[in-house]
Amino acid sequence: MILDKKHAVVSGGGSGVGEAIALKLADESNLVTILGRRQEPLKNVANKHKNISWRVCDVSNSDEVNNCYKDIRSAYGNINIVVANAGVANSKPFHKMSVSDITSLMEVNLIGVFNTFQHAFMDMKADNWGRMISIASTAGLKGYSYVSAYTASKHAVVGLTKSLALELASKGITVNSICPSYIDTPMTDRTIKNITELTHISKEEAIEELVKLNPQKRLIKPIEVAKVVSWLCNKNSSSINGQNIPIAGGEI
């Protein structure tokens, strides 16, 4: 499944999903610059590949990332796929939730993929061709316990995709999300670490708690999720659209 060549920039960029996303990409010909506020992972990410170049960049900021593309159009060309990866998640019951607990999901979540796609929209409407693909996640599809605040921001992530996508939809721009249950990667192992810690069970029996709800019972590959990005970039991807796509093994 070979891309026509395109500037992709894809947040998150420097470990996890996101690396796997950009080196796809990358590897179907594509410019791909990578986003993040750590500068060490990007540079590690980017020197993996020819086609992939790095800034530091939170995406929280409209002013940041409107900036950030003014300087990578000028090198690269307009922006023809955003792949809002960035995202932040923790996990608390909802009587000692705070309201900071909520805003600071929703800074990164919900507006940081706000922001990566809106100063990208006037380079795809010119192009008459664009793709916006959020990875949200199958909290943006039901309810979890103990991630309110999380499962909000990705419910919001969810609805920003559908009504984008109409409105897009006869500017040649497609808006998806890709909604996977637990990923191998470093959040999910964060997340091991404080369940082991919090309840002194065994690396193996946390894994477990997790992965019980994916019929297959193992956790998703971030390469998974790259391939649907990559399919979703395809030309012949075009009427998919205002989806939210679910890598679960059959939980949803």
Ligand SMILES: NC(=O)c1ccc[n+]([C@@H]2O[C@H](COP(=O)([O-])OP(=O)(O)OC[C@H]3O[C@@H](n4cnc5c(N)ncnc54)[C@H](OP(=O)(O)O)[C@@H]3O)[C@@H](O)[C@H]2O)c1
The other form holds:
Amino acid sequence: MILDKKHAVVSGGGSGVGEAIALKLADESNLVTILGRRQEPLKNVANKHKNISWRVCDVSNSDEVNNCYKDIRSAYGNINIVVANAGVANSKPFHKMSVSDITSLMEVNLIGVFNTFQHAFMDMKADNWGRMISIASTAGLKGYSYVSAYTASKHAVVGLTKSLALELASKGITVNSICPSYIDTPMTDRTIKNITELTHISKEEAIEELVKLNPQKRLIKPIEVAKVVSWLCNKNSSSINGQNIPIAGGEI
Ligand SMILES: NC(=O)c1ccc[n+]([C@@H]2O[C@H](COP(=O)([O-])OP(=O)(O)OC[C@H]3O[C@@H](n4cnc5c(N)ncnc54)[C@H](OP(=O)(O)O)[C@@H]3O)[C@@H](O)[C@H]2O)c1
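Could I have the structure of this protein in the form predicted in complex with this ligand, to go alongside the form predicted alone above?
Expanding to the full complex; the earlier chain stays at the top.
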């Protein structure tokens, strides 16, 4: 069955890329539930579109995701699309990292993706149709200095994508990840602030530093990521499976 009006879950939908994805899918007549830990940003995004509702949910907690999905399933029907976008980042030289610097990222960036996908699986299996999409990163495809924990967590998501895509291919479910380079979002704003504070360079110089590996020398716009999500959700995109799609101006 291919549903016309789908129920999409977007984790981390209260800001940045997640907000752009939620608005794009809502504009295309899907019912969208956005998830995050803070109520305020979620409410603000939901107020921008009648097709968007929100739930407070920490994606790193499997029980919380399961209970949240029970609630939204009874309100809006089976979950057809999951966009595992919630993510966190940190940056440190390897020798200064603690174990918690890596486990805290893994809990959200890997286990969070696992949880948001897994609890929607039975819905997708029942409908013989589904889209599992994660927002990984170019850091899932190559290495960068001083972000080894983040890079490891995004490589793990890329591995999960490749294997799940094979496992679920016969069930009408596709699994893909999107791998952007630096995007113009609050996460990048925080990175820029850190760089300016640590190195005393200007904001413009910090941005120049971040985009130097992107041949187009610019930050990616959140809508560019949202449009690829929308394309993957299209019923004619069912052969696109197990891909980790860079959006990086030619860096990859
Ligand atoms: N910005 C970039 O340059 C860039 C590049 C490549 C890939 N990405 C990836 O793109 C995704 C979106 O990032 P962004 O740039 O849009 O950053 P952002 O604005 O900081 O958004 C991250 C979102 O994730 C949510 N979140 C974090 N931990 C969560 C948890 N445990 N449970 C539920 N929600 C959680 C946050 O909301 P709460 O804090 O309220 O929970 C927030 O809304 C991330 O996976 C990131 O790694 C970003």
